[in-house]
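The chain that follows stands alone, in the form predicted alone, written as structure tokens.
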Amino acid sequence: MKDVMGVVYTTKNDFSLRELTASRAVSALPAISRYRMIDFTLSSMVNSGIRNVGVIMQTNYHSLMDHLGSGKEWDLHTRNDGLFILPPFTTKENTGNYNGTLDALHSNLSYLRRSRQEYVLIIGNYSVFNTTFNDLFRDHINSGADVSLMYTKDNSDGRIGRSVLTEHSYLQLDGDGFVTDIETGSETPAYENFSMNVVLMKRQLLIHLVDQAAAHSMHDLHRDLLSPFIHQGLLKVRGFEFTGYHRRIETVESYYQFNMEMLNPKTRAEFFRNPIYTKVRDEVPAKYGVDAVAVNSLVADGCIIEGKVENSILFRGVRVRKGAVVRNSIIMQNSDVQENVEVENVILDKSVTIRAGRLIGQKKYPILIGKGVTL
């Protein structure tokens, strides 16, 4: 897949998220004690053979830049093509804030012109998986489609972001694969075949529909543009269904949950049948205590385990102090539980510390403390 270019998408922070995307783009979320969510993207990229990646930043992106730093992580600091970050910024062309992923395009239309493969790949940042791509570009070209869409049986089991509820797409298929109709923002859709928002096609094409896109007050690639085209038959829309690990992080509580089943070893083993590569830190081993106790749990580099950790998520610098229970809880960097504290199904922000009392949430409804935040 040399012959195809990547675009990341990272949309606006989604306010069912909470405290989690306060300061940070959604992109840049922790996930699993050293990795951030992006890194799941970019690695599938990657691992597809993909060297030329673009990505498209709006609000509290900072994060996000400081993380993703010159690509080197992910084999994309290269003289040609690379990593190309595309922070927002102001012109009679470029809004800085986009209304849809077509606004995001059509601002970075420069960028697209100037790339040398002759497809591109475009991911959203909502969508939690790990793949290469090989397959879906082998099918687009089998096919003659000029658009495919790689989509995923429904599995959101009810934990929907409300905010981003529109942004879901739903496919009908014909027989041979072809997208008939996509359903764009039902709170109860005709259909299971859900969007993953990983479309594949010709550079030239996207340019093209993205001008055309503009010139008519389009936003929502699925809704404005593919939907009103496959009904007229202008475009042949390929579907592509990937049936691998696959979760939406759109609330706390399929943060949470995306987590927690990274703890199971058969899902971890699948979710990382491909490499995750990620910004290095060089840290310490963790420490643990004559008394510590720690299981089934994910404890990242540099963490003091002193008391009790069990089916949990520890990031770099967490310490568990003695006395201080830890249970089914996600930690983040250089928090602190100090002496006989209690946490159970909580997640605790970077440099949080508790110093006294015990904190109990439900597994369905975790308790979120948000970053820097002492109690």
Contents of the next structure:
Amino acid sequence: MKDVMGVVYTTKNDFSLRELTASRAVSALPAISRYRMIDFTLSSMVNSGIRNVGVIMQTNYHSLMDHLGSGKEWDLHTRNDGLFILPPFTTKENTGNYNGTLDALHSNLSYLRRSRQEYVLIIGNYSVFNTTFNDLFRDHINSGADVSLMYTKDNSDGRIGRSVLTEHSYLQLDGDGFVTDIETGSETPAYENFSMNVVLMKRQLLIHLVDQAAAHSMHDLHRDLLSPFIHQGLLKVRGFEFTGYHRRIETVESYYQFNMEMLNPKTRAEFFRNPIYTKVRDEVPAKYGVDAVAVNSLVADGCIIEGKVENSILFRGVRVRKGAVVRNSIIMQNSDVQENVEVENVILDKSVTIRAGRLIGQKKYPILIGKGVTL
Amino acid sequence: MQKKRCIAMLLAGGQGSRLGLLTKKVAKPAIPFGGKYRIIDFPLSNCANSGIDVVGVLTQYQPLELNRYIGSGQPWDLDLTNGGVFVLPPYMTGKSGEWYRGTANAIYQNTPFIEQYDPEYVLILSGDHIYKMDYNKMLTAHIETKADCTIAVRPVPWEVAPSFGIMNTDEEGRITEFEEKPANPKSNLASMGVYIFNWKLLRAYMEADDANPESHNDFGKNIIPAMLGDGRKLMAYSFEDYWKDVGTIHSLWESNMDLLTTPPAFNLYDEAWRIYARNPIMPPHFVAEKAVLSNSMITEGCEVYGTVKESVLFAGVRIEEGALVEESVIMPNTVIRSGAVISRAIVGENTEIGEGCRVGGTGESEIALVASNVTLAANSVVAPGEQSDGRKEEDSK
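Switching forms now, from the form predicted alone to the form predicted in complex with the partner chain, please provide the structure.
Below, the chain from earlier opens the complete complex, with every other chain and molecule after it.
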């Protein structure tokens, strides 16, 4: 897929993720002990052979910039193409937030024009999956579609409810897999084909559409652009089903659930079938003390565990000291659970220190302690 | 080429034959150490942390793994425009050309490489030791004492002194005598194999040494005694921290175990002196429901379903349920099947230990070794002190 360029659209802050996204984009959200959300998207692109990736940033993009650096961990630090970080161009009118994908793409038209690949793959980084796009690309070429959308059968079971993050789109397909209708932002969607915000088309077509959209002040790619064009018969839009592991990360609960699901060896094996690249931190291997107890947990390098860890996700450099108990919890980078502290059903953001006592949350509603807090 | 005050030359061509089956296919500096490192990460990280940004790595024996590992030098920040890490194998010139004949000859053959940087000083290192050292401090001492050569030394227990190159010094630290493996040592200051030479002087001595067909072309045997004989100023630079020659199965095992003591005899958790390595692309490690872990180091990609005590596991190791690993070192991507017991042993890379195998012994038994890239059939036994490549048993029957 050398002739495909990638564009990752990172989201703005989302209040339903509470403090988790207070100071970082959703794409920069830490996940599974050593990754950030964008790693899954970028790795999927790189594993598909995409060599030119632009990452559209919005406000609070500092931690994302820091994470991506030159792109070397994804082999995107090349002379030709490689990683392009596209921060917002702030002016009096523009505060650093985009009104949707189309707006963001319009602001980066020059990057799209400058690139040389024939096709462009645009991904809105709101959900978790790890795949390659080679089958999508093949299907796109073979079907003669103008635009292809990757979708998955909805797995939300109504648990997620109304999203405040973004308006979801659902696809109606005909027997040949072409999209006949798109429903966006409905609370009770009529179709089960959830659009994953993975969009493939020719680069020149995208440039044309984005230009058109700006001229008619359209913001949402699905609702404002694709849907009317389908109904007018102007675009052949195809749906391509993704059947692998896919989760929407839109609430603290769904974030917590997704991390915990990775404790299942089958789920994990499927998810990590293609390698996932991330920023290297040169940590020492994790060290378990003489009295350490650890079961059913994922642990990153740099952790020092002297207490008890159960059903938990530990990020790099976490300390669980003597007599401490960590149960059903997510403990992010450099957090410190000190002697005899007990935590259960909690999410500790980066560099949190719990000095004494017990902190017991609910499985359905884990306690979330913000970055850098000492309790 | 930009001039450099000091460049490093790292001797990485030795076989390390005392490591037996472990170094059959890889050079000693490429041997895994400490869960995610290789021996060569220590001198390379020391260079990076000391601000030495030109490192020539002299390879000769089984260099494939080492070449691949060093690559562009990016993990050690040695992928530079002005400087960097360079792998220097022996080469042909016209119709002649030869292997590196000795440590000094290896450096001598690379004179053109060194001269590109027009250095005042050359730091000679080896890829055989585990230690953290600020070479810049040693260089400062070398300059301050106006020495012709400075040799890093470390006190060793008197009983093992006869197995080292021993420096006898006066009260100012000036080396008066050098004895290679003396039966009756007069001092317990062992050479660490870390030398700083004034380049122009070293070049002159190497030229003279090369002209002598009787010479072993070795720093310890020829160059240093020649300099001492001429009354040159050779200074000992005393280093008191952790330093270990991991040249034998036992010392390699022991040095890994030194990471597990409380506090660790060798501390890798030093933020100010990180050891860099090429990181594998693997998920975090997983400890399963029935896993038992005690006093061990475990890294990315490991899956532990069994019991691991007093051990060091490398990336991608899998310990199945019912397997027991004690006081052992398990190298990358090795699988220990259910019911196997590994005790006081080193198991190489990409190896499979079959169900119910018994490797090594208990108490103070000698360290057992299973080679890399082998499959040990179910219920095989590898006795303490034995080395196995998986075929041994059938052969002996």
